[in-house]
Amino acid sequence: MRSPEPILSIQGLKKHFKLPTKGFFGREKPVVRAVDGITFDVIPGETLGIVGESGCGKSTTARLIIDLIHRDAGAILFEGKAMGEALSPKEYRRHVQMVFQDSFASLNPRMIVRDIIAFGPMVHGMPQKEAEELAYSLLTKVGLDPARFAGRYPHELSGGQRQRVNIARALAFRPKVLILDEAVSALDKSVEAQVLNLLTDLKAEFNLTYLFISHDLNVVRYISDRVMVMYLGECVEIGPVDEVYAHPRHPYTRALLSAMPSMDPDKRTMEPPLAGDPPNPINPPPGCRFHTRCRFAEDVCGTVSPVPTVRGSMHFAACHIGTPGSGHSRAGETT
């Protein structure tokens, strides 16, 4: 059976931040390789979770996809149309919206909730009365009574209520893709569960596609259909969430999963799954970027970049162990 055409296609996306320090003897300024050539597709109607350690490039990827920061290289295709070429950034953002982690900083403190939600549609030409009616309707959709909350300012709301306003504002454009960058990580667990259930209901009601970025692997497993694992600006593994969690193909993914807390005393972590900090993104190691922390690393890992290998149902892992003929002593193994 042929897989559906991707609603969002990311091809060779790169973003390098130049440091303010001067290069010695006329050399180029050093750069931070925040995102370094990632490629992946997002299928209509799915939730793609993105995980990885802090500093791996998750949030930078989200901001590149929404075009908040300019990419150095690569292409972003929405329904087959290249953003910035066949599709203008303004038109693109009507279909792809984002909910940020900091629910307070992302809201205008001088505007009431109704105007915050109605502002975007009005900029795109919707009459004021119609935009305000839309704001009232969306407040109801996200579980906030318009009679109580429409006239309030952001500082008069709790963190969970502000995040609901952010979700309503994003939905005001009737988008097809919603990027959620740590959208529930700053909330209490009880409020987090309510917002996750809300996102699940809204996805079904509005036929949405989610990119869900989070540090919480349990939350990602609950809400995602597929998961992408990032390390030092690169994608090291991507596949169906249950398959990746049950049978991770990359040593880094296995280390992340082994670090998950467990209530079962028989599954306590007795030794640290990873040693040391990630390498400096200014000068990442050659070959596989994880080889400096990998217990299975061999000479080939430090010289040759691994090619992603398909395992099972659309399960990709960039590791020499899973690639037959890679030169690793365990090449071709599936576990």
Partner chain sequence: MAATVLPVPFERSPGYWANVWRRFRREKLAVFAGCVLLAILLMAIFAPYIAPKDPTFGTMLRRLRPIGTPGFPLGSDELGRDMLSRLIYGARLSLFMGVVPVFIAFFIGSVIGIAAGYIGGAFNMVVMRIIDVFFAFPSVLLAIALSGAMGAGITNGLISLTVVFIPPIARIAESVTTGVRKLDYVEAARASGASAFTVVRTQVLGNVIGPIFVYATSLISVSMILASGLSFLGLGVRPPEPEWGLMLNTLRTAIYVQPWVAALPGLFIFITSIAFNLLSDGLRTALDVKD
Given for the second form:
Amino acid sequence: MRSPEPILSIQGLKKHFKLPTKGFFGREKPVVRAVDGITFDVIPGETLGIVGESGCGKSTTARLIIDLIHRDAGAILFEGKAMGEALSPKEYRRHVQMVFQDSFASLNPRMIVRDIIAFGPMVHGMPQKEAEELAYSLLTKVGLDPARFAGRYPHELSGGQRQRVNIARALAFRPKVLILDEAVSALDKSVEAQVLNLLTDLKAEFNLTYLFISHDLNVVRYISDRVMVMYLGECVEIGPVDEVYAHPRHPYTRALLSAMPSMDPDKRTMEPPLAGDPPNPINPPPGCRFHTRCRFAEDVCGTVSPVPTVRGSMHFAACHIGTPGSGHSRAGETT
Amino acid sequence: MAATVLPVPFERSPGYWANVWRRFRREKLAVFAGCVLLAILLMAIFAPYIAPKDPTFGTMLRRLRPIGTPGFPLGSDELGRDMLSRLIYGARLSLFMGVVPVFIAFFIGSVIGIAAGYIGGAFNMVVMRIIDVFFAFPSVLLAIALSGAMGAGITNGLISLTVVFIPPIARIAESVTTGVRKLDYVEAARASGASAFTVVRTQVLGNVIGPIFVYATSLISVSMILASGLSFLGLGVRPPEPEWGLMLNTLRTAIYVQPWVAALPGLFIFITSIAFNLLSDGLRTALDVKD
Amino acid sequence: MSVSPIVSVRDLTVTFKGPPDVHAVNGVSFDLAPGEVLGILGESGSGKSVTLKTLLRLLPEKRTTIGGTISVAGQDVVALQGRALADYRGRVASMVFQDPALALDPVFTVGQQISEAVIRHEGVSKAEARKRALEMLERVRIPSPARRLDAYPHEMSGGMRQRAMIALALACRPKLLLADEPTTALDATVQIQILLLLRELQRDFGMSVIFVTHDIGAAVEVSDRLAVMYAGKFVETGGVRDILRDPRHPYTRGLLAANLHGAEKGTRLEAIPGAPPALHEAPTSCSFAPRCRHAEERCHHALPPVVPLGEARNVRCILAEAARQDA
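Mind giving me the form predicted together with the partner chain, seeing as the form predicted alone was just shown?
Up next: the whole complex, starting with the chain shown before.
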């Protein structure tokens, strides 16, 4: 089956941060390989979940995609056009918008809600009056009564209401892709469910494509069509969410999934799937980055980086197990 | 779904500055200081109507009269001029020399600091290191050196004081802006595709100007004292203009004859600068909106 | 129940002086048996952390008014003062936090901090205390514990700091451990390690634990009993199995649904509308009624009854009352 033309194509995205300290006299400065060459496509109309632990580079990926930090290497193609070349960054940003995690820090405390939402369209040349009308109608769409909320300042709203304003602000551009960077993580569970419902409704109404970044595996399973698992700046597995959750192929994905609390007092987790903390992305291990914590690791894993291999429709995993001829004793096994 | 929801007569919250004003009014001491300053300002503006005598006319027959002398309620100075009139007129130049250099420095320093803070990187580095050079000198010394190099006079005094106040204001502006720049709402505005200038104007400015302003008001008292100091050293205002610092200088020889009269200009400088500081403290509290 | 409880709380109220006043805890009563683990589940502002901090008297004295009684291991906690309070903290009850920075002093090594706590409470020699510190680090499974004894908190990774804090809290073998969201800030794979560690230590030391969290999954992993807290009251208490399989309070149901465990894709979530109340006044009616689909007229006018449903199972809702009458 030929997959449909991607709306967003990320190719070899890379960002290394140099640390300012400890770089004496030619000794190499330590480098954080925050995002180290990730490639994936986003299909129009889907929700692609991105999961991983802190330091895996999922938030950096979001900021790279929206070009808030500039990439060191790689290309971002929107509907086949390269951002920064065929497509100007300003134009690109009309189509790709982002909702931030911290609902308070992401709203200007000195602006009323209406002006916060109207700001973006006005930057793109919409007359003020029209932009304000748009703001009122978007407030209604995200479930906030304009008569009550348009004139409020962010600190007068609750966390859930602020996140609704954030969503309205992003929608004001009429974007096609919305990046949600831990957008519901800071909310209380009962409020989170409201916002998830809202996101589902808006997606249908505005024909949106979501990039849903979260550390909460339950939420990602609920909302996503496909999921990408990141570990230390790399994509280790990507595939349809049900398939990945039911048959994870990468040992890290498996560990992550079995670290989820069981929600059943009679089937409590007895053994932690991994020991220790995730390693620091400064000078990550060579070869497969997970080999230092992987119970199946062999010599080859410490030297050769695994190449993503396919199984099933669009289910890729980067692991020597499952890669025929990789040199791993269990190479080619279907796990 | 209806295309738009109109018209919307929405409830509007009291604005930020309305809240600041509400908080400021609760600061009793600052309000009192504000009233004192207002009185001094009115005194300066309406000096010709209030002052009983010509501040520059003196008679050698009535030199150094004590406080309470008929016709000289606050005594007379070493040239027989009426102290009350000179003090009233003196408020004009003293306030001027206190407020204007800080005001100009507030604009220039803010622009430099906000630019350095927002642009960051190498530009920030260069600008801030240049600013640091000025910090190597104590502000009094710097003001004296600059005034000394340019020569006495009000304009030169003004310029040297302005130069003295630009670095500290720029530094505060830089640090506040650097903090705000990293916040998500600035990022969100950048992600909207807005130009750097628009982002600074609409998102950054309103959030940094308050703290910078508070800091600047705290410098007014310093400026007044420095200006007085320059005049005292003969570098600022020149006689016979009435100015508190200069009056303090010329009266110092009379300190053993009429100590109370000689101390009066100093008292006025003291009261005014304290009032500015209290006002600044009140503003600081009022601007610190967190909830 | 034959065993006398180690913790007994009756009608606990906690009010913070304003302006505006906040009635954070509004009549909480519970018993905790020795060796029992109680999970208090609630969202931000529900009063769960305040309840926990009150048990250790960690709230600012001047702003706080505590009502009701708290008895821990026979001591009247509300009346404790000075020396007695210092002895109580760490020795009878101790606490682990979400942020280890609250418990670990950055200028002392982990070993020094644990030794000092042991010396203060048990008056043993320095060498003895250091031995205990090493033993504790081994117990919490810190790799190469002898070396970590002389490490400063900032030299450790997040999960390791969490372990060090647990070691410090348990160094004097308290009878009661209060855990305030100890795993919330941690990554999934580290969180499960800490949860399992807490479970293991609880079993080995036989201590009682009160585990406060907003994460149902974490609560289920460690708790014997659950208390669901809303607007400063326990709205539902019971065994963890009972609550999970048969939640009776509409709020509990909403919370369980919002966890999304096994939520059907593409179906709408049964979200609880609205937001929790601000609690500037003590509630005089059901605090959940404005958000409740089943609310009746009387819910808005009077406090709901506490309906006992079997052993140690209480629900503060008229629905439970109706269900009981049917049965």
